[in-house]
Amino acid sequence: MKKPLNFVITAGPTREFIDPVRFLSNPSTGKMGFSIARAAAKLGHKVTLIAGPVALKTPSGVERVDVVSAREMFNAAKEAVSTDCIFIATAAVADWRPKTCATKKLKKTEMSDVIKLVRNPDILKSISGCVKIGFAAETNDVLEEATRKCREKNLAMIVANDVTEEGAGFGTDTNRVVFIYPDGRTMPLKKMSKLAVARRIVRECENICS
């Protein structure tokens, strides 16, 4: 086997309280960088894997720091990465929450027909000084948006799909994903179970820093 390496992971969703009972969120499950949790401990790598809110159970061998917001998985990222690692940003983050949050259920008649949002730290961007590995979740343009995302946020590979092909978006127990690089060089996978991807990432991971 290639030497340990050090894997942090993120995963799943994240909310964005509007009040104590509703949230901003996104269809994520958390299964593929869970699925990637898993391929890497079992193959002997160190895992910190940070999720969102999933109902998933923690993999063998697998340090897990759960979260809720994107601002929680921000700092949670930034106390876990160090030199040494590879970050995987699987999570579908929040771009955006509320303003404000209410500290108490709104009633109907309490609420605007406007909320009013501002920006979330972009994590995948904010991450210095260690191999990155982003995600794109994508519905058109796929490998175009996939490229200029891994150009700008200093990625070592990112991981595209197409959210809308059956039997790849969220959810699912399987996936269709392209490699992309920095260079513009692709490696388009065919579907395939999301642990063979997760295998097939960690195995690229291996390759990039050995």
Ligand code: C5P
Contents of the next structure:
Amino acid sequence: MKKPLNFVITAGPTREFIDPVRFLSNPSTGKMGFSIARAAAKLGHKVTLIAGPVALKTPSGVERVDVVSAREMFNAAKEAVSTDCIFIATAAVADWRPKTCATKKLKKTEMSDVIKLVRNPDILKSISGCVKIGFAAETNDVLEEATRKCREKNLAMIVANDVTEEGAGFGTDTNRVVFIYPDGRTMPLKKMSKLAVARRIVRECENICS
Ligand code: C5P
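Form predicted alone already given; the form predicted together with this ligand follows:
First the chain shown before, then all remaining chains and molecules of the complex.
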């Protein structure tokens, strides 16, 4: 085995509460991030997995930190990263949160038909000083959008996929991805299980850090 690396991985959705029983979120299941955590631990690497609310078991040998909101995920990520780590952001972080969260359940009669939103921090963009890998789930202009994000967020690589394609994206067991690098190079992979994609990503991280 190559030198053990220190992986910090975000996974799953975040929840942004409107009141104690209502929230904004998305359909992420966390499968991709958990698969990377599992593959990296199996290959002998140290792994910290920062997980939003998901129904998945912690892979063996992985240290898991559970969070709910984007701001909690950001704080956990800042605490976990170090200059020698590889930060892989697979989480589907909610880009917006309600400006206020009511302390008691809002009655229907008290609810407005408008919810004021504020931007959440971009965790991947804000983390600095380590090797960063991102994901880009796109519905159109996949390569252009992913390349732009790779450069804008200062990533070593971005893993892009078209979420409208069958067997790729939210909740599926398979994925068809393209690795994209900041210099514009691309490496398309064939459709494979998320665990196989995960192994390829971990191997690519080993190459990037060698
Ligand atoms: O800009 P976009 O949301 O498409 O970027 C996707 C990448 O950025 C993913 O790797 C995702 O985990 C990360 N991200 C993040 N914090 C956000 C939004 C996205 O870490 N607030």
